[in-house]
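One chain comes next, on its own, written out as structure tokens in the form predicted on its own.
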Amino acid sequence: MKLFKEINSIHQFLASEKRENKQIGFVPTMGALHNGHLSLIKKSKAENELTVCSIFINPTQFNNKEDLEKYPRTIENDIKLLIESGCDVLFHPEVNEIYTENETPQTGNYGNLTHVLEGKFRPGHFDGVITIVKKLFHIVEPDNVYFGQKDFQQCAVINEMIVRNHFKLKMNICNTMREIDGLAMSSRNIRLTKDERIAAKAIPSTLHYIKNNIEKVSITEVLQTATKQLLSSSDLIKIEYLEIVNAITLEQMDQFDIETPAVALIAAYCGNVRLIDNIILTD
């Protein structure tokens, strides 16, 4: 696996690559790489003929430096990883590789899809996310980009950044990869204590009780009852958001409609540490 940490020389590398015709396939991360990364990586392999990963801890997307700071940072494990996996190029620059001095995120009106859920919470928090990517897209000009259904809304921001950049890429979405007991595999989750890993996994069984329940009663009959159910299963969880929401538009939906896509999304603390899911509503 060949590393790069300045721009130039991965930009050069791709270049003398394409040339060649070479399809390339990019899995942007924040390290602390887990088998659901992994599997983006596995993904890309069999689609591409060279595939690059980023690990770039992005700080114009944390509102909360605390949480920066407190994000794992596991870089030698996540190389090894990476080199097991096959991975062909991993990019792993300095902040100061990435922004100029003073350099703030870029916004865009991209209304509903940054408004809500995570953008209410996260004031910021996809300034940031649309500068870095539109940034590595930039920088590695791949063919197909990989990323993981878990971080839901981000993946509609993003594939809407595409659309209005004119990027000639593919988004692929695939699939969250999960713990055995149905926690979605994240990178927050090592920072969890036992107790709290035991408390989490109640998280992915709210989402099924929703999808279960959905077409049996109203909306706000099932989100209180499943808001009710999760809060008692421990003193440890603190929801942040819990909502049913058009899977597209990402509005909140006043009645479910088989027709409809649509997809419920949950942010909660555990402890501390704050975690996300989704499930989709309709097939």
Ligand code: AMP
Given for the second form:
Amino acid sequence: MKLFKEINSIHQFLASEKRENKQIGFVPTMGALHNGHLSLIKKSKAENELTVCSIFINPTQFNNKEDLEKYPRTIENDIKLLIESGCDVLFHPEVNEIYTENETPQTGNYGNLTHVLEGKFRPGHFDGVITIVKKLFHIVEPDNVYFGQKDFQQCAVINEMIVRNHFKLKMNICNTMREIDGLAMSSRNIRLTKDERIAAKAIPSTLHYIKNNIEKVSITEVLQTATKQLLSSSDLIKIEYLEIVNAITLEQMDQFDIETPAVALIAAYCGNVRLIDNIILTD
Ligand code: AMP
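Starting from the form predicted on its own shown above, please give the structure in the form predicted together with adenosine monophosphate (AMP).
Entire complex below, previous chain first.
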């Protein structure tokens, strides 16, 4: 695997690969890699001649300084996992390679997409996400990009960014990889204590409860019962949001009907660790 830390050198390398008409797949990450990330690498490898992964803990998408400082950093193990998975290229730049001093993300108005759910609880988060993903797309110029459904709202926002910026690439949204008890794999899971880890499995169970009952009772009722069940499952869990929204516009839904794509999304703290997950209700 080739490792690049500088924009010019990766750009030059990829330009020569492109001259040979190689199709490029790209998987952007923040590292602390797990099988969820590796499933994206695997998909990219199956569909492209060259797979590029980036590892960059993007400071502008963290609205909370402590969260940024505590974000797990496991680069040596990440490199080992990427080599084992057959990834061709890793881009792992320093912050000053990507941002000029005091640069603030400027993205334009994405309306509802960036203001609800994660956007409401993490102000500025999506400005940071849009900015870094745009920069990375310009550096790598991929044919295919791979993102996880685990970050459902991020996928919706990036889809819109791709359209607005006329990027000629295909967005591929991949299934959420889960632990045996259903907990969505996440770099943050390694920060959970033993008790928190046990409590966290109630998060995916709550989403399944919603999916199993959404056609039986009203949206208000299913959310009320699901909230009650989750909170009573453990004192360690605090819910930030639990909502059912239109899967395209992310607008709240008053009523469920099988014709309108719908998704239930949750953000909850388990101890000090913030976890997110979602389930599509109209599969
Ligand atoms: P992150 O390093 O958390 O920014 O994630 C990098 C990419 O991996 C994003 O597209 C995520 O949605 C995706 N991802 C994270 N966790 C999972 C998972 N459990 N299953 C599939 N993809 C995931």
